[in-house]
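Single chain ahead, by itself, as structure tokens, in the form predicted on its own.
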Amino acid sequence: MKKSIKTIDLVREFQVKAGKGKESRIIRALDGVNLEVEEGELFGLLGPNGAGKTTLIKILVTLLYPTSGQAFVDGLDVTRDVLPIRQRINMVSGGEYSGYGILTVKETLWMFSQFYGIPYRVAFERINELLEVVGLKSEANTRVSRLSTGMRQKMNFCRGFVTDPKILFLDEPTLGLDVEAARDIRAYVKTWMDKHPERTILLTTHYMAEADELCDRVAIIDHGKILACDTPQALKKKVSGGSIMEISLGVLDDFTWLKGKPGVKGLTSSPSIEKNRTTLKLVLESEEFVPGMISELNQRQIPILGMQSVEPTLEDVFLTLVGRGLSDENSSSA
């Protein structure tokens, strides 16, 4: 099958200036990335902020050069075939500001459609359809400068699809949107892929549930490295041999001291100040480690409010691979 996207030992480094009298340092945002995305796939790239997702996207859409290695989009080299690649693709980034504030929503989408030479009638049919999907039809004649952040994000989503690209890059497309709007966007993405099986989407997100719902395959990236790549179901099976426990504790703490305990492969904590409790999710090598953990919590006089075994999710896959959750934004990569 034809590869829509392919990278070979892709590396991207950034030079970061240090303070006065100190030497600058090199940060490796991508560290030997090898990736293949088939034509017709909805492929997810998952990882925390700073893991390297956006850097990879920028290279694939010809906005950044790689430091070394190769990258191909629709069989074309990102360093040599910039214009042909740009004619085939489009990109939506969560939180970006695009267009001119003096133009209306409809005028902005029309302008972008003409950059790609979309026929007049086809362009307006697509614009009207997309505005209906995202709930912006009533704002079609509103100036972009007067839109809220969420409305601008919806308009950007429309801009990505109005050109009917062969390969579409969605970089955190539901970032900052309310639950209903995000659900509508996911539904449209699935419908668009069903109608256009020859198209390809690369979706970056740190919302694991979103990737689980949409993606044919996903790759997990952290510190610029691809840690795993497979279908969501296959990745979840990789952690199903262990034990995943969700525990509610009657204190506020990050419980990082549990990470070094025997049998603990990964941990995330979610404190609730209002309820004065912390919910832990632990990936354990097996259930035989549960009694020892309960015993230590009791010795520390930490109230156990509830405990249950849960089915593995993509979040648990990430926990197993890197030992921390997506909420732990401590990566140094770009």
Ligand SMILES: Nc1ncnc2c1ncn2[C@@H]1O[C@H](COP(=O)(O)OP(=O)(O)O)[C@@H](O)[C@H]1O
Contents of the next structure:
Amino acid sequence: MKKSIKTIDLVREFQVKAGKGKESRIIRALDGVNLEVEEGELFGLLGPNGAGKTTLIKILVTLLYPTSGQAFVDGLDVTRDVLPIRQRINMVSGGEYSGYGILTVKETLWMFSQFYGIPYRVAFERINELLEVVGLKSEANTRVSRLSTGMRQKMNFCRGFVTDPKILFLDEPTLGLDVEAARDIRAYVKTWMDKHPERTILLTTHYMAEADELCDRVAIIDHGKILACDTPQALKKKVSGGSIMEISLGVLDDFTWLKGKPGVKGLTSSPSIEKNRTTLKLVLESEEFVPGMISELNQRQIPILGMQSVEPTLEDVFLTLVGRGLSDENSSSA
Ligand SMILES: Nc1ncnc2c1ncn2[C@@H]1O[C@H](COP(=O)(O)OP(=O)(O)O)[C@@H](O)[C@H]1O
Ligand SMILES: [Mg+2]
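Having seen the form predicted on its own, can you show the form predicted together with the ligand?
Now the full complex is given, and it begins with the chain already shown.
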């Protein structure tokens, strides 16, 4: 199989100044990444904020040099073959502000299509189709400066597809979009891949459901390292040896102390102020540890409102590998 993307021991460091008079410090955003994406794959990079996803994408799209290691896109070296790589790819980042405010949505998409030499008629057909998909047809003649953040994001999504790239990089394409728009975008990504089996997409996300729903294979990344890489099914199967419990507790409290208890592989706690309760998700080594957990909570007189065993999700895969949740607040600094 032909490799669309390949990285070898890829490292990227940033030097950050801690402040006046203070010594600068090195952040290792990518810490030896080895990745292979086959032609035709819809490949997901799943990790919390700060994991290194955008840094990896920026290197692959030739916007950033690696500190060491190698990266290839369509067999071409990102440090040497900049132009031929750029001709083959496109990229969409959630939250970016590309385009010129004085142009309309249609003009912007048209302009980008012409940068890539897309024939007149083809470009117009694609633009119309894409605007329909993301529900932006009514804004086709609106100036970009007048668009809301969500609308801009939808326009950028269209910009990524309008050039019909061989390899497409989608960096958090549904970030901040409402549920329906995100669903339409995901559906389009899937259809596009079905229609063009020789295309490749590398998508990053910190929404586990998105990776699970869309991707043929997923790499889980944290602190610049790939922790696991497989199909969503296979990843979930790996954690199903243990036991995943969801426990609802009638208090609002911090339950991080449970992390040190025997058998606990991972824990997230989600407090709900309205309901005055905390829901714990516990990944245990096996079911044998459940009674011990209950007596711990009973001893502390914490009311248990409900408890159930749940099927593993990709979030649980992450929880098992890292010990904390994908969307936990301290995820990037922990
Ligand atoms: N230009 C930069 N200068 C300094 N640090 C950076 C820069 N870009 C990224 N980083 C740091 O590198 C790490 C990875 O960031 P990023 O690749 O943006 O993660 P993600 O996209 O997964 O949220 C973070 O710790 C971030 O603060
Ligand atoms: Mg990012």
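Numbering follows the first chain given and starts at 1. This one's a predicted model, so the numbers in the text were calculated from it and none came from an experiment. What we label the rigid core is the largest C-alpha set whose atoms superpose within 1.5 Å from one form to the other.
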{"query": "Cα displacement of K22 between the two forms, once the rigid core is superposed (Å)", "finding": "2.3"}
